[in-house]
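Let's start with one chain on its own, the form predicted on its own, as structure tokens.
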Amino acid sequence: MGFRIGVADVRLTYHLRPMYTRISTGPSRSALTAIPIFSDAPALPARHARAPGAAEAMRTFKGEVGETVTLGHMMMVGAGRRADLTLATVRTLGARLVRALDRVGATAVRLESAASLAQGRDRRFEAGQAFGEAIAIANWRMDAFDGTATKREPRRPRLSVDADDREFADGMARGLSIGASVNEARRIAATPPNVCTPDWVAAQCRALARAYGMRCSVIPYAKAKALGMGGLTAVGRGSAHKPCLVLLEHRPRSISRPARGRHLVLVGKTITYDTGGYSLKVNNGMKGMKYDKCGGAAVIGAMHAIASLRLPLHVTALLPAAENMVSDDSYRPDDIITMHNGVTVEVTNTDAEGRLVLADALSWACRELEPTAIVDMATLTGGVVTALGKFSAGYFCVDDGLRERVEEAARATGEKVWQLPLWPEHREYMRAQHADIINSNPSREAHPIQGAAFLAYFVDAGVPWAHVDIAGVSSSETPSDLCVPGPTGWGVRLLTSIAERMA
């Protein structure tokens, strides 16, 4: 079974490398043999070691992680030592040996030995789906804009991956498929805002729902003002392409005994581009707007692969896409507009538009699909990235049972994110003068749990919520392991993976 790769926008010569338009699983007459060789028990299968070259190899090779040389057919890989083995060294193996692989200009590997890389016989499929996620996710650059004087080859057509243990292989299979869908958030943030309008993010949405059998939905700017969707409309009403919000539901015919009687709400921040509004982006910092939309592009890779995988549980996404533009319509600091849920919000600052539109979507997801649980991703807040950097997204919940599910998940996808507090006092803080509260305090003090603090008044008591805040993880300006310079697609895996736990 084959996956299509996605697709980043760089432009390094190191990562002119043309990469591959298809990475598929299964056996191949013409397979180059993988074998991984740790640092601290560094030695060639029986049948290897006598090959032509392989001693003197052998006596140079570090075995360090992702090192590789090939002889003939044959290539070691480096697993680093076994001591050290976690599955975050198996994504940087992995990682390391499509770019290796796309180097030699190889069709087709099979990994031997594969067993090695899990931690113990019950964890190989876990392991291969960390080694498939990461072949996948590294195997991406955006070349859709490509024009006639780019400088980068052709992709080379297909990469045939195998591994000779079956579980593993069949973890690899999976972990490709959540790659491909780490790879549509990453194509759908990087397209620019002159392609992709809240329109387009609708028809992209359509695609995906006919595509998977799931069911799509649009309330439009008439309807969602007819609403009260005060937050939504207010934000994108100053742009020609008006607001909407988009429904994304997947409801198997089977659904587990776990899950009989849950519905997860998935909703995602979709602002197409970002120029701060009145309050204006200064000092070059609209470059790079069309990111604000990662929250939403994650929800979608995420909808892409609970649908491809299958799971059977009733979840439902939610994405408030709008362009926050200048014009002679556009909101203004001391507006004070009323929400969907009735709630007033004096604006003090109208750069903090992310909060507007995720608090109709909630409100609305409260009162219309009986949520049982809710994750909210976005890139909300300059101060999360100021005191968590781009180690790790923050996030809030007050609920123990959801709360497990975020750190589990995060735990096994690698995905980190750190709680931060979410008390009655940061609430009163956003209490407003002339409104019921405000979108953004004036004062720095608590910024990344202001944001978190806003959205607690538009989510019912009661209903399980968490706050995922990934503007430090959503995108990079350099390159790592597994992604180049450009949106990560950071989410898609925590949020599957809480679906699964669901399920």
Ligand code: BES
Second form
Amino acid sequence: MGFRIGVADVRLTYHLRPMYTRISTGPSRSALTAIPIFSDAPALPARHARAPGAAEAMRTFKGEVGETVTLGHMMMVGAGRRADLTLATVRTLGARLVRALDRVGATAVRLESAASLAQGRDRRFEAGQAFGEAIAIANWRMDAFDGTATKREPRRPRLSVDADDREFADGMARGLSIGASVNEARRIAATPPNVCTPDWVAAQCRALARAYGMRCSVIPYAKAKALGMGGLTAVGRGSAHKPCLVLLEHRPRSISRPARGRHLVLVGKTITYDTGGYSLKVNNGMKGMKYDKCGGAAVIGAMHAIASLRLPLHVTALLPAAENMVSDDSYRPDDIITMHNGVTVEVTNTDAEGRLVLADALSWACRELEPTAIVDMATLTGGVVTALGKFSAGYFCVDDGLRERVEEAARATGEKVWQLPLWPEHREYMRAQHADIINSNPSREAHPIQGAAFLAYFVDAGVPWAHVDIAGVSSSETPSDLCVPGPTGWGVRLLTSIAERMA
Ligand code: BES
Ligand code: MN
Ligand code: ZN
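Could you switch over to the form predicted together with the ligand, since the one displayed so far is the form predicted on its own?
Let's see the whole complex now, leading with the same chain.
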């Protein structure tokens, strides 16, 4: 679609198109019928083959994944080769379908032959869930900051989705809900740093807690200083927007039998802006650093999901929130700071700030929360972007049980992780001359591992812990199957799935 400004025809790119305000499940009499069609036999099911125009519409249709063709009140959606069907196919298909529905102005859709998208009878729920997640994620765009210069068609008020298979439809409802949590993370991530300050993050968490029956409390700057959180306070003190540690606790009345005595702690790096500090980011390397809070945003999104799904498990989220700025009160390279657990750190680079704020949160969690597992998520290193790009997150975990859960969750959600090593020699590599450890080795060797090795000094031995470096996957400037350019909400589904596996 296009509209005119002066003489030029301005074509809106597809990602600027408004889509649906609300997506819900349920039947509707006016529903358009969507039919998955495999490329092995790219033909309409017999019951539809004689519809007027069918032969014409199907002439060029190949059934490739996500390809769509509309015929009256029907929309055919390509599903690729039947033998190649995976959950990834189902996600692509869901994402393409919702865009196509928006294009034709549909307000309701019913998926026929939904069970054909599952790899077997007992997999219909998970196929439905993947489908629902994709629909919700593909539907999202950020328009909260549209001003008077943006002329768009209004969003379509609602889309209702249904499927002809009960299990699939139930999974779809769960997927739509989890997708909404992913989008909540993206909304926070996309909020600009002049609005999204540490206090703003705290306010968002308070509102979330109120809406979903969680407990929220905030350790403000002064209290953090008093508690000896030398990392969080050093990183955040140069900003007019002072740092804080936000706690969000989901403690449901009913705890499942396997979850009794378990306490999962999620920690998210929440740097609302990373200028690098005095080790300033140069050559516009700062641009996009509003996304340095994506670890925290993913944790908030996961808490949104965990609470709205009422997972029967005790989960606490910690968000060390700070803005890494330059001022006459900022911390500097060569400072030596004492962290919450008494470890002293010689600051070699103020741009390695994420590990400093995470360290205090990890140490505080170990001392105060009796965690039985900790997972932290952080946009920690450029090195992990170089190594793994946007294909997967890098992760570290030396506990077999937790590693198994993380990898299962990654397989189930499609949020891929790749393990990197964390050995005693990596920890030794972080030793300092005039303090216990340095925050970054001046040699850039093994960069993502340095971050993990640093953090390892702040987790008590015996507490299963995983560190997930999402610097590459948390945002993208190019569109993907599921996401428009911008924040991806990566990690919400992974963390939620990890929690599900413990409940
Ligand atoms: N937030 C950055 C890491 C980052 C880089 C995230 C690119 C997303 C995209 C982190 O705080 C950082 O600055 N890391 C430095 C550390 C180094 C200077 C010691 C890095 O990885 O280059
Ligand atoms: Mn940095
Ligand atoms: Zn950072």
